[in-house]
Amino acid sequence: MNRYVTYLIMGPPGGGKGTQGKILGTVPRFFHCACGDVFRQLDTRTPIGKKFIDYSSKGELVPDDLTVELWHQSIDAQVNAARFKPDIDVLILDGIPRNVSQAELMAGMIDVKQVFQLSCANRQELVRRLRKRALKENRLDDASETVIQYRLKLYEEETKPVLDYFKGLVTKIDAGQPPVKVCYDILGKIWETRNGSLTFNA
């Protein structure tokens, strides 16, 4: 199996991920993927659904080997339907892999070209748009301190690694920049690592 040519946006919750990878999802020749995207469009009747079901339901975590089977699915079915071209698109991902664990098990699917860590120094400013996006999403229990503590405890805890996973292909953007800002400085480190290119062809 050929490897999807790929770049992944990691950074702590309220780091921006989510709105960077729509944002380049919009520009040609970029095909956005987001972990949670796929959770939420699961079809619970197929056996693979029902396997996350069965953990969800009682609590667990959900194994690393599943949910990235899950997430492999998810693509295979985007080539099918030609909404994402391999040959000519490149894969932009957020929210997997999410752990060292998940980096390994993707080894053989995607070619990572470049990590961007969006870094912000201001814990408080990520409580504060943790907050205000749970608000707006009427998830009132995401608003607490308690779950937002847990959460960024969390990804110091299992997902930061996986930037040494991936070292000397990761570029610290600055995530308290104005959206545009943080999406240009990506932008322009993908076309300076292509080249110049923006065809990605192979």
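What you see is a predicted model, and the numbers here were worked out from it, not measured in a lab. For the two forms, the rigid core is made up of the largest set of C-alpha atoms that agree within 1.5 Å on superposition. Positions refer to the first chain, counted from 1. What changes on going to the form predicted together with ligand ADP:
- Once both forms are fitted on their core, a CA shift of 2 Å or more is seen for residue 48 between the two forms.
- In a rigid-core overlay of the protein, residue 139 has its C-alpha displaced by at least 2 Å between the two forms.
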Given for the second form:
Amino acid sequence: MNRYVTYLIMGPPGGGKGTQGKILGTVPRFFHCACGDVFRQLDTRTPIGKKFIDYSSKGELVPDDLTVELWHQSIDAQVNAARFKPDIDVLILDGIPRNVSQAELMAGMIDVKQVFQLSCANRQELVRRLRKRALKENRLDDASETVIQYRLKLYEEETKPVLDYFKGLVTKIDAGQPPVKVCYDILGKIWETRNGSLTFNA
Ligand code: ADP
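Could you present the same protein in the form predicted together with ligand ADP, rather than the form predicted on its own shown above?
After this comes the whole thing, all chains and molecules, with the earlier chain placed first.
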């Protein structure tokens, strides 16, 4: 199997991964996949759906094997439905891999071209965004201060080492800027490093 040409969006909860992923997903030949959305689309009455609620409501990560398998199934389904065409599309991933073990499990499936680190030193700003999201999107995992703090800690301890794993491919972007500028920075870098790809004439 050819590995999917992939751009990763990484950052703390509230850092704007989902916002940027959604915008980028509207660009022709870009396909956006957010791991959190894959989980949220599960039927919560199924054993795996229940498991997700169980972990996410505490701010915990879902176990790696299960996560990567579910993500793989979801991507396969998108390929089969011809929504994602890996021979001509690039994959924009947000929320996965979320630790080094997931990155290792996915190494045979994704060919990572760039990693965008949405960085925000202002923790209070992240918390403010998450609180707002809790109200607007009814997200259980954004509702409690303890869970928010735990997820921010988990990001520092578990997810940040993924940046080292992809050393040399990481572009740090100030996530405190307006969304349009964050998007401009990401697209600028993708364009700059395109290396003969992204011709869009297929
Ligand atoms: P956020 O970036 O704000 O944490 P997400 O929508 O990416 O939000 O994730 C919500 C929850 O879904 C996580 O807290 C976790 O429980 C679960 N989840 C999402 N992606 C992964 C992943 N790659 N590995 C394990 N759990 C995940």
